[in-house]
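Single chain ahead, by itself, as structure tokens, in the form predicted on its own.
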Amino acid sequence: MIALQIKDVNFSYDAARIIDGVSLSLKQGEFLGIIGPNGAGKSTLLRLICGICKPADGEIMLFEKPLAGQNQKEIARQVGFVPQETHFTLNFTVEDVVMMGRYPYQQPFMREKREDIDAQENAITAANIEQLRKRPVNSLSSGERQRVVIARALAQVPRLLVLDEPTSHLDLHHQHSIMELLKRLNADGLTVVVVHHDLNLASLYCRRLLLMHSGKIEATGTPNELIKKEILSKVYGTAVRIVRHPDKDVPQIFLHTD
């Protein structure tokens, strides 16, 4: 099944064109990494997929149904969105935060149903945060809090998980932990789309990459097809060197210095 189909989509903020004629097809079960320089339109594309932003024209199909016309709860039952940064004004417990992911299924002022509690427990287990469940969310480290936000999205029981820079500001251990979690979720059948500034992590974990530049798709392909010196030097305006990862045999990028 086609999980996501984007056809000739345009989007502008005021007079500035941010997404320019983008078309994309994503099969169910794929792990897609979206890369590109700052201002390329990556985060805006995610917001269009989640229905947060509406395209000026073009069409977005979600699991073979038009996204236009679906309300936010209907979309949230299919797409889990993890933003780049999440701040909590109130110091909820981890359990409470994960239960927030059940909002697409709940009615106001009604108690959680058995299916809500089961989804909460499954998400906590999947994100490996059982030991944190009673902790106030603002007492957690950045890496722990990111796993909680992912668990909140998983509690929606989505068919598509969309993440915007999920490893930004994290140390090496937590970067690895988050990407291994996404790899495991994808192996279990979840379709994953992740925006990444870290090209090496994207190359290591994503099966397919999409390179954006100035609101357009510059190239798409496997890491071996796309992570090439001539392509990256052109888009990023920086000389790079490409080497092979010694364990995974995928391309890794180094800045070229004199």
Given for the second form:
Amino acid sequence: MIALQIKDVNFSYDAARIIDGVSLSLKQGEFLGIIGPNGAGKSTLLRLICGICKPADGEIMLFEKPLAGQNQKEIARQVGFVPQETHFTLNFTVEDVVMMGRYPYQQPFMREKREDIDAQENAITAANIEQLRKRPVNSLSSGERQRVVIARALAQVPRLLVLDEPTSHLDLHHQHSIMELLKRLNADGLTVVVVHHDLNLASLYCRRLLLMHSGKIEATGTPNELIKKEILSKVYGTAVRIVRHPDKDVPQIFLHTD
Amino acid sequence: MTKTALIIIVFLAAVACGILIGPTSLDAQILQLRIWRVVLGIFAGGVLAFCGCLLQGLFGNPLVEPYTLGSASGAALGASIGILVFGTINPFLAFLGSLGTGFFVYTVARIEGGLLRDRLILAGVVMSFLCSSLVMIIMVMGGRELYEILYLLMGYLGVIINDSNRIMIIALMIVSLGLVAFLYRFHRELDVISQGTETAAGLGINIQNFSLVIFFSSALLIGLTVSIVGAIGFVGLIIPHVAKLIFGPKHRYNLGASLVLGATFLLIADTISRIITVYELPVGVVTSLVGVPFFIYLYKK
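Now that the form predicted on its own has been shown, please provide the structure of the form predicted together with the partner chain.
Whole complex next, starting from this chain.
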């Protein structure tokens, strides 16, 4: 099944074209990494997929149904979104935050249903945050908080999980644990789309990469096809060196310096 | 559960104080006046605190209150014009002032593609200052009216209820309670929005529409309240914080708690304002005088 089909989508903000004729097809079960320089339109593309922004023209199909005809709650029952940064202005407990992922399924005043509690429990287990569940969310480290936000997205019981730079600002341990979590969720059948600023992590974990540059798709392919000196040097305008990862046969990048 | 019982007991005690305590002995006429006063206190305190809780939730900003968004100052301006022109508070003008200011703030804040929510605060604060200056001009122009406008700006629960305004005030209160019930249903949306607009949009909330609904409904509610009892300050700012300190961050609980605590607080403040001096103080003076130390105590605890 095709999870996501984007056809000739354009999007502008204040007369500046952010997304310029993007087309993309994503099969169910894929693990796609979107990479590209700052301002390439990566985050905007994610917002279009989640229905937060509406495309100026072109069509987006989600699980073979057009996105345009669906309301935001309907979309939220299919796509779980992890934004780049989450500020918690109110100090909810971890459990409460995860339960908010059930918002697209709930009515005002109604108590949580059996399926809400089940979804909450499954999300807490999947994200491995049982030991944090009673903690106020503002007492957590940023790595722990990111797991909670991912758990909240999982409580939506999404068929497609979309993440915007989930490992930025995280230390090595948490970068690793978040990416391993995504890998495990993907192995269990969840379709995953991640925007990455870290090319080495993207190369190591994503099975397919999409390179964006000034609102257009520059290239798409496996890490081996895409992480190449000539392609990256051109798009990023920086000289790079490519080596092989010692454990896994994928390319890794180093900056060039004298 | 015990917390709920406790705030209800305190509320009932405040009602009893409002009716029984006073400088004169109780007779049938005084009793009737006091009961009206208590009803107005419950209404105004509850609605203002409820609106404050709602707006703080929408904007994710603990300093937002009914006055930040210009609607209370707009209502005060409308009411002042009413006093200048007709000699008495005219609820219709207060109401018009509140909604007019609301529309103006909305027009200033609106921008193609921009996030309305974040621009409303600044536009509201600016409009609030404008309305206050205009009220000052009216106060300088007016002679005898000065005193009445002063009470309007500080808030006063001793409104004289007679045959000509009774029906109207009851109708305004019923409309307000209907609005409160309508707005209460957004408790989940407010919880979700506290995690940022990106998150809320990703979970299926249309932030633009939601901000509009909350902004105009609360402008309406504040307009209705100010038109009856004047611009009572402080309740809408502080009570939501107290509600959150007691009941935690969930709006399902702290919206309701704000209603009850706001009513309780205003009743106590009004009782104090009646007995502390020979002349009745405007209740808004007492809300700040009593409220600030109480809040500092709670905050430090």
